[in-house]
Every structure is written in structure tokens, then in C-alpha cells.
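Let's start with one chain on its own, the form predicted alone, as C-alpha cells.
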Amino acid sequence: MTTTIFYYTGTGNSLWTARRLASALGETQCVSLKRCTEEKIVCGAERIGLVFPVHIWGVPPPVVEFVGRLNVDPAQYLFALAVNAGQPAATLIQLQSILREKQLCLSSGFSIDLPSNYIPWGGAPASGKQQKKFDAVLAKLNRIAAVVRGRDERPPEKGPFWQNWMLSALYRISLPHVAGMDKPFFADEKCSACGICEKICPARNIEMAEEKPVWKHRCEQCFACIQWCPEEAIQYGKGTKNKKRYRHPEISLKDMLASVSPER
């Protein structure tokens, strides 16, 4: 029984639950999202999971026109991973209703508790720490193969109350100014001109100018820019200087490279 995977990925946390989800599966093709760029989406695999960070609380805008634009039968079995840093609110409660708008079912959803890469509230984690989370995922993800694999019917995993209330209540207020959330964005004196910021950015909103990143207003806050900035440069505000930079440590620059749009 075949399965794809459609995944959307900043910093490599949901390439590689994608990843470790499909080797656990057997038969799994995982496709970056960002480089399906056909009207229409079109997927005969038995299976389809997506599989996303939660953003600000909620379904990142990518993947809900992603979801706009798929076009499969009611009767494909469909589950979807939201990975997040301990807060998953509703957001798979949200990819439901969106669902439910094209006649299509969510069958199973599961949140995935990964380190967190929005800098803004902090660093990386130590490495120890982040080896717990791997660890912790490792064997759920084995537990969400056998739901998979089983056709299994699961409500979609959520966060308590307060969580589903007041999270998804910020994310509803906070949606329409996201592409604007880059103006705290800038390279400082460390910027070597490399590029890689703006080869790496899934929503082509950096471009080189005078050998600087501009951000371009279309901003997804994925992080992956600050994040991949291989001489720390790129700072959004004044608190991440200094900052330690996190991206998933089993996934490389060439493997994000490659989650981007096929234009780039």
C-alpha cells in the first residue's frame, strides 16, 4: 500500500519527521509542498500525510493553499503531523474544518514535539535536550506508522483548553500581518554576501541588493534565513545577537536547498 508525504520545512524539523515517518512506513515518497507548483494537485497514493510546523499557533499559510489546491478521492486515507514546541493548540482541529470545506476527512492527526527555532524567545536548546525530543519522537512516530498503516480513524491530537482558546484566538488576529513580519529582519557587519538567505527562503522573499538581503514583505516566518546564515548575521530585532542558531541536525543545507521551489 502506497503512501506520500507532502511536507513544508524551515529548518528541517518536518523534513525529517517526514523522513523518519516514511522509513517507518515502507513505500513513501515525501514531496516538498513548495515544490508542487500544478493548479491543481493531483495524488493517487493510497496514503497522504502532511506534515508542517505549526505557525504562530495555527496552520501556516502555505499549507493552507496547498490544501486548496489538492485534488484527491474522499475515500484516500489522510493524516497530517503538526510539529511544534509544545504548544500544538488547535491547529489540527483547524486543518479539519479546512478539510472538511473540499469534502475531504482528516482521518488521523498527531502533534510532534520538536526543539523550537523561533529565536525570538530563545536559543537552541542543548544538545542533550534535543536528543530527548528526537528520542521521544522517534518512538511515537513508530506508533503513528501502525495508525497509518492500519487506516486507522484517530480524532486529531490538540492542546488543552487554554491552548485551543487563546492560541488559536492570536493566530486568527495575527494571520493577515504575516507576510509583514519581516521589517525586524536585517544582516548585520558579519554578512559575507553568501546568498544562501536568500536561495534558501521558501516564500522568495529575500533578494540580494548591494550585497545585503531585502526582505520583501512576503515573509512566511519560517526562520529558515536566520537560521542558515552560516556566519550568524542575520538578526530579527535586537534579541537574537548572540543567540544560538538551531536547525535539525540530520538535515544539511543541500537537503533544504532542495525543499524549495524548483524555479529557484
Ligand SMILES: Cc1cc2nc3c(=O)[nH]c(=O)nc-3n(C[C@H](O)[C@H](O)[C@H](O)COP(=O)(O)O)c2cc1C
Second form
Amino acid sequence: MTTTIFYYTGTGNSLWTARRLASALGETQCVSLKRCTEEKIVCGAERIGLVFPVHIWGVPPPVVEFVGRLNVDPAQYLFALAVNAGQPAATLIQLQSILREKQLCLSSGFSIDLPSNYIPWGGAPASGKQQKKFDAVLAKLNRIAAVVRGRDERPPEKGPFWQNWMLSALYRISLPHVAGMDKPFFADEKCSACGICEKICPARNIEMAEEKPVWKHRCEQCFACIQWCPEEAIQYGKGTKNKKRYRHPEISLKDMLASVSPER
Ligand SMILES: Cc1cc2nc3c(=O)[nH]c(=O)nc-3n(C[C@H](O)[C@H](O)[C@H](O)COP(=O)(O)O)c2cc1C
Ligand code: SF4
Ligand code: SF4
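Can you return the structure of this protein in the form predicted together with the named molecule rather than the form predicted alone?
To see the whole picture, the full complex is given below, headed by that same chain.
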């Protein structure tokens, strides 16, 4: 009766969700998908979960790439949680079709609404507002645990029609440009050259040069660098300077670095 949850995260919401679901389920391990480097991902667990943020109204490219390497038995129970900030759009429908192409079935899929880490939309909400979302998600995770434990079938949750139709099209248009979407990032005068941004980047997209980070256009748009910089020195264009940074309060920098690679 085992479960493995593979997670991807930029600011800890998906890791927190994976951990909380794991403790509700029991006998569950959480594995960062960025640490799965094998050509084929083999997993003997009875139930396999994917927990990841919604990016640009769809499945983030590293998750698409990971699913492409999944080599599991169609009899294994597959479920997914799309962690978002209120606009899940058709992300889980997209995941369902990617799995179908591999003759795999998404048995259940859930939308998890947590605070936004997309800082151009706005800074971190006040802690009371964050807590309301955490409490609602914890209640939902108990319901999800019951579904997953019973290996029940549930149609993937999705946003309203306008989101699915219009925003899924925007996802398809944006996808080829994601790697180069790091162009607006820069480090301002507050940078202390600590190197955390370089270490936390899951794409190894940041290199320190003359004590300043340089973005190398292999970006995954996870926003870990801007949100975890201890000096709030990283900006994304002109609009982020005075916006409050967001990270899940129960996830530490150590958790994040361990999610990226064991030696960082
Ligand atoms: C580049 C980018 C794009 C995003 N796009 C969406 C989106 O389309 N819909 C949405 O609801 N949230 C979107 N978000 C917000 C995240 O999905 C949300 O904050 C999530 O909880 C972050 O999870 P994480 O902390 O595990 O990375 C986006 C965030 C980023 C960084
Ligand atoms: S994390 Fe922030 S302070 Fe540290 S090197 Fe990067 S930009 Fe500079
Ligand atoms: S450069 Fe920043 S946003 Fe891009 S993948 Fe690295 S940490 Fe994420």
C-alpha cells in the first residue's frame, strides 16, 4: 500500500502540498522530480502522484519532460495536483492527454489554490489571507487522501470555460519562449554576492560573474531566484522593487536546495 509523490516547486507551495498529502495518506514518500535524472523513471509504488505549480496556464516544461521519461505500469494508480493561484485553466486536461499518449491514465486530478508567487501580478498577500488559503487546502487534502487511498476515479478538475479556451492558447504560444523569459531579471545594488540564486535555480540557469548573477536563457520560470534572494536584490523588470516576496512559510531554504540537487 505505498505511494510516491513526485513534486516540482519554485517557492515551496507544491512541496508543502506534497508533504501534507503524504502525511494524510501514510506510507508515502515525496521525491523531487528535479533529482530524478534517470533516462527512464521506474517506480514500484502502488500509487504515483505528481504535484506541481501551474505555469502560464499549463504544465511547466520540466514536468512535461519528466512525464515523458515515466516508465510505469498502466495498472498503477496515477493522480495529480495542479497547484495554482486561482487560474488552473486546463492544466490537468493537458496532463491527461500527455499521459494518454503514453497509454497511461490520469485516474484523478485536483486543483490546489495557494498564494501566488508570480510577483509581476502582485506581492505576497498578508499572512492572514495566506493562512485562509492554507486552511482550505488542508481540508481539501483530507478529501483527496480519501480518493487516492481508495484508488477512486475522478475527472481532472479545471477552470471555467473562458480560462480553458483562451488561456490554454496563450500557454501554447508562450511555451517556445519560456527559456528566454529570464531577460527582465537583474540584481540591483542590494546584492551581497551570496550565490543562493545560483544554487537554488533548478535549471542551472544562473552563473555568478564578478560577484553578480547572470541569467543564461535556460529559464524554467519557477521564480525561485527572485523569491528566495535574502536581500530582495533580484528584480523582474521595473515593477517588482517594492513588492513583498512570497515563499511558503513552512518550507526552508535547506528544503529547496535539497529539492534541486543533493550536493548544493
Ligand atoms: C511563471 C509563472 C506563471 C504562473 N502562471 C500561473 C497560472 O497560469 N495560473 C495560476 O493560477 N497561477 C500561476 N502562477 C502561480 C503559481 O502557480 C502558484 O503561485 C503556485 O502556488 C506556486 O507553486 P510553487 O511554490 O510550488 O512553485 C504562475 C507562477 C509563475 C512563476
Ligand atoms: S541571491 Fe540575491 S544577494 Fe545572493 S547573489 Fe543572488 S542576487 Fe545577490
Ligand atoms: S533563473 Fe530563476 S526563474 Fe529561471 S529557472 Fe532559475 S530560479 Fe527559476
